[in-house]
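What follows is one chain in structure tokens, specifically the form predicted on its own.
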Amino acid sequence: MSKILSPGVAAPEFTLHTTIDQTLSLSELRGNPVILAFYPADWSPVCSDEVTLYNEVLPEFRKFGANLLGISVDGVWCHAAFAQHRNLHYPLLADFEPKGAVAKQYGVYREKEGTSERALFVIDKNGIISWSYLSPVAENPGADGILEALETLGK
């Protein structure tokens, strides 16, 4: 079982590829809440449902000024095809090489499978984890917990 980072901890900084020649760093989003959605793999049935749900709920996340980032160990070409097929409007980050390095930092890497857990983090505007959730890998965690965490940030 993974040792997921807990609320109150500073979110580890990272820079990951969004495309073959573009990267995104967590620090670039400082000043706004950030949602990190770690998922095991593009194209799997549960992951497909999860990323599609978040795409549909994206306007609600944005009402809180939040940025959503999907993260898996798949590469940028796989992410590009998956995002296009699912018509996603948020970035998928490739935790590809070194494989799972960011998932390991957040305590959500599945060593045996070589994938990440299905895990969610809400990071406040100052870079502190305000909410984290480790979902059973075969279950879509939905968006309710994320929305509740964002509402709490606003109080």
The other form holds:
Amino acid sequence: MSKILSPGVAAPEFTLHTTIDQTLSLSELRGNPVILAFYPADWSPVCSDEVTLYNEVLPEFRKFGANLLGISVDGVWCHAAFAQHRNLHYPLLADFEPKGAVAKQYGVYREKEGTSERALFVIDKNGIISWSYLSPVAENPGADGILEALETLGK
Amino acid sequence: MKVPITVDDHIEGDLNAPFTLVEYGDYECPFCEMVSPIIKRVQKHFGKQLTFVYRNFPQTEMHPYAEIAAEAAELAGSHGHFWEMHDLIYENQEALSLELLFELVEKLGLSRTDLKNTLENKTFEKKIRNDFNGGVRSGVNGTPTFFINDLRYNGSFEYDELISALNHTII
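Moving on from the form predicted on its own, please list the structure of the form predicted together with the partner chain.
Below, the chain from earlier opens the complete complex, with every other chain and molecule after it.
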């Protein structure tokens, strides 16, 4: 597997569906920090804890002006049902077709499982990766690392 | 754990006890409910050697009653009845509702009006949020999360395992 992109590298641009008729490009968010949270799958227990935790911590992320994006290889309908069920207030991107293409660009694709890793990136307002973290796949990485990275950006 | 235990915490036991067990909990979380009687047994086992601290970690988007239950417990706490309310909520978690919180408050001899005002004004919102944010900074990623003597405990919530983890803590 390729290696997870490190700090200092420009975050690869992407355009992915957030809903059936809407897409989002990373470059649209230039000017503000972006948190990119790759997770293996909608509905699986650990991911669910992780996405719901980030949903709760959203006000803290927003204090730094940061936009949070969840991303997995699930399709838009799956994301829609999942987001509704968990009452999520941030977009989930469908890295669905070609499957895992963005995860591969960021070095966080698991070929064997056909899903992304559980990985976090904090991208600064200029589109440069300022922090990245590869979590054990079965572990919810929490939000402390993200908040520390956002704090460092502000300095 | 990034936020040290202070007198502002809900503390059962002596601050200088050799063992401290801090729980980040959510009153609507079924796992917190499950672990609640186990903590009681752990406390009984260690007696005065153990101090137990409870901090709020309500996951409000998932649990509609988590925050108001926390407000109700904090209100009870401001009248010296925190632990009774904490225990009552967990014991009755299956029936958790707005009305239940009013009934429990009344049971403790507190006024329904006080609870009504507390919920309307979100009197304890800042304290609850501080608990939550401190938890996030310490890496709390769900409930319940425990810290033994400030170190995160990652084991199971079974009685025997908690006892053994506390026994293995180097003072």
